[in-house]
Each structure stands twice: as C-alpha cells, then as structure tokens.
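In structure tokens, the next block holds one chain alone, the form predicted on its own.
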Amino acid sequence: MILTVTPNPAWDVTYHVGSVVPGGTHRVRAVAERAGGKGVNVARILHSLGHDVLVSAPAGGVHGELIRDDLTASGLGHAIIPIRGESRRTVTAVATDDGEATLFNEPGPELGTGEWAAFAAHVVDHGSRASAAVFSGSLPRNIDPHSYTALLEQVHAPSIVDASGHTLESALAARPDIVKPNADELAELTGCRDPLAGAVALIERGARAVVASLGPDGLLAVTGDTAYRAVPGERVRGNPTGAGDSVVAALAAGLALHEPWPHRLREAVALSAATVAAPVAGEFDQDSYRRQLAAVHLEEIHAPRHHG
C-alpha cells in the first residue's frame, strides 16, 4: 500500500475556456469537478496504474463531504479525518487555445490542536503499514512546519516530500528519501539559479535524493553521488496542472517496488507528459504515456560532490 498524505485537500473545479483574458468575460466550454489536492492527484495516478493506495486527509463542511464521496466513487481508499472548518476549493482556468492554466487556490481552513493530532495519529498508524508514503502540498494556515517535520519523523516508511518554502525547508530535517521541488521552488529555497547546484544543496541539508521538475525540459535527479537528466521525447500541449503530481506518483511506485533510478525517471517523465495531454489533474492519456515512455532521453551527468 502507498500512503498519500494531503494536509490541505481541496474540491477542484476546472474551467476549460478558449483563452484567459485578464478583466474579460469568459465563456466556459466545459467544467470538471472532483476531489483534489496534490496527494489526491498522486493517488489517482497510482490507482490507475494498479497500485493499492490510501488517501489520508482532514476535510470538513460541504466541500469535505464532496471530497469524501468523490474518493469513494473513484475507488480510492481513504482515511478522512473530519474537521469543523470548511475545506477549500481550487479553481483552474485552462485555455484550450494555448494550453496555459491559470490557478486560484483558496487558503483552506485552520485545524484545531485536537484535529491535527487526530490526523497525525492516523498518518502514523497507516504509515506503519505502507510501502511508501507521499507527503504533498500545502499545510493548513495555522500549522507550524515543524509539526509537519515531527510527523515525517514518526512515519518509518520510505518517504517523498512535494512541498515548497518553509514547509520543504523544515522537512529536510527528517531526511526524506526523495524531495521533488520544481525549478522555481528550488531556486527560492537555495538561492541557486543552477538546478544542479540547488539539488546538491538540498542533499547537503538532509534530503537523500532530489528530483527537480524543469517543466517541458523534463527532470533533473541527484541521488547521492549520481545525477541524471531525463527529457521527454516530444513536447505536449494541454493542461500542465497535475504534471508534477504524476512525477511524484511514478517516484512513489519506484520507491515502493525498489526500482532502479533510470526506470523511475523514465516512468516519471512519461507519466508527466501524458498528464499534460489529459483534461484534468489526476489523469493521464494512455496512448501518450506508452509513446512517451519509449522516447524518453535519459543521461547520467556529473554531479558536484556534496559533503555529509
């Protein structure tokens, strides 16, 4: 079982429009609504690939009920902790003319001390039986990142962290097996414009491996003393929302199954590109996935030596 931990889940609404014009009026061509949050997207991809998954998240209010019902309808195992606050929404406007996505992310509810403790206890309990644990996305507004780090330290399954800013910085102290920033998050946290140098800096701060998303340029991975670049064989137009979550899903599957790094990275690039070709986050285009998997270009590169 692969556990996905989403501390701040959302009810996702995706609008498909011709183009997004600031200050303009938009005619929506199609609407998709479903349970979301980065860990939920990861779980959907893993479930589609045939893996046993469990979604752990706190949720409340009308949106919380929608999240719970949608997870059940989707066949995703879940351990939802009820909270008093109203779970957030996220709205994505996807321009079908050029594939650009504009996101509006609500902050989400605060959690009471008892609510966070109940959520953390469930994560630790289920984590003890997991073959890998994925910690994804933002924290509730009032939760200190150090509480997140303490939770990571109590879950003894191999772990992946996909977070940003202070949350990611704090999580490094728990020595996660993999962290997955994007290029902007990596530069913001380390001050390094070169992603390779930034990835090495995160390893020096505690990460065991770093996989950086470089958008259409694929992935950069630093795994101890080895580094790789993995690039898709063809560019894909579509909705990039959730592409990073597909990277995490592939890495989680590889971690749980003890796959070698080249295999993990090929899968991650192919799934990410195939997700861009799908209409909503948490899905991927099967034909694109198979085509991309055969065309991924992977090369081992020299990584600067790190200390510690």
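May I ask for the structure of the form predicted together with a further copy of the same chain now, the form predicted on its own having been displayed?
Left out here are the partners and the other molecules; the chain alone remains.
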C-alpha cells in the first residue's frame, strides 16, 4: 500500500467559461467537481496504475463530506480524520477558447491541536505498513512546519515530499528519500536559478534525492552521487495541470517497488507527458503513456560535489 498524506485537502470545482475577463460576469457553461489536493491527485494516478493506495487527510464540514464521498465513489482507499472546521474549496475557471486556467485557492481551515495529533497518529500508524509514503501540498495555516518535520521523522516508510516554501524547508530536516520541487520552488528556497545547483543545495540541507520538474524540459534528478536529466522524446502540447502530481506518483511507485533510478525517471517523464496530453486535467492516456515511455531521452550528467 502507498500512503498519500494530504494535510490540507480541497473540494476542487472547475468552471468552463468562454474566457476570463476581470470585472466581467461569466456564464458558467459546465461545472465539474471532485476531491482534490495534491495527495488526492497522486492517489488517483497511482490507483489507475493499479497500486493499492490509502489517502490520509483531515477534513470537515460540507466539503469534508463531499471529499469523503467522492474518494469512496472513486474507489480510493481513504481515512478521513474528522475536524470541526470547513474544508477548503478551489475554483478553477477554464477558458473554452484557449484552455487557460484561472485559479482561486481558499485558505482552508485551522486545525485544533487534538485534530492535528489524531491525523499525525493515523499517518504514523499506517506509514509503518506502507511501501512508500507521499507527503503532498500545503499545511493547514495554523500548523507549525516543525510539527511536519516531527511527523515525517516518525513515519517508517520510504518517503517523497512535494511541497514548497517553509513546508518543504521543514521537510528537509527529516531527511526524506525524495523531494520533488519545480524550478520556481527550487529557486525560491535556495536562491539558485540553476536547477542543478539548487538540487545540490537541497541535498546539502537534508534531502537524500532531489527530482526537479522543469516543465516541458522534463526532469533533473540528483540522487546522492549521481545526476540525471530525463527529457520527453516528443514535445507535448496540452494542459499541464496535474503533470507534477504524475511525476510524484511515478516516483512513489518506483520507490515502493525499489526500481533503479533510470527506470523511475523514464516512468515519471512519460506519465507526466501523457497527463499533459490528456483532455481532462490530472488524467492520462494509457496509449500515450506507453508511446512516451519508449521515447524518453535519459542522460547521466555528472556526479555533483556536495558535503552531505
């Protein structure tokens, strides 16, 4: 079982509109809704790849119930820790003409001390049975990032972290097996515009491996004493929403199955490209995935110096 830990899940609402005009009144043509948050999205992809998953998340209120019911309907294993607060919504307006997405992210609820403790205890408990544990997304706004370090340190499973800012920084101290920043997150945290230098800096701060997602340029991985660049064989046009979650899902699957790094990276690049190519955000096309897998260009670039 792969555990996906989502401290701040969301009820994702997608509006299809003509185009987004500030100050305008938009007639919504179609509405789509489902449980979201990065950890939930990663679990969906792992589930469609055939993996057994467990979504662990604190949730409450009307949206908490909707999240729980949708996870059940989607066939995803889940344990929702009930909270008094109302879980957040996200609203994404997608323009029909060019596919441009405009996002509104609600801040989400605060968690009581006991609620966070119950969530953490659940994660530690199930983490001990997991082949890999995925820690994704933001923390509830009142949770000290140090509590996150403590949680990560207690989970005895190979771990992958997809977070940014203070949350990512706190996670590094727990020496996670893999962190997956994108180029902006890497630059924000390290001050390095060069992804290779940024990745090496995160290794120095505690990460055992860093996989940086570089959009259409694929992935850059620093795995301790080796570094790789993995690039899609074909340029893909489409909707990049969810491409990062696909990278995380593929890396988590490779971590759970003890696959070698070149295999993990090929899978991650192919799955991410197949997600961009799919018409629905966050889904991927199986045929496209197989075709992309055969075409990934993988290169060992050099063994970077660091003081680990």
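Remember, predicted model here, so these are calculated numbers, not experimental data. We call the rigid core whatever largest set of C-alpha positions still superposes within 1.5 Å between the two forms. Residue numbers count along the first chain shown, from 1.
Relative to the superposed rigid core, the position of the CA of H258 differs between the two forms by less than 2 Å. Relative to the superposed rigid core, the position of the CA of V17 differs between the two forms by 2 Å or more.
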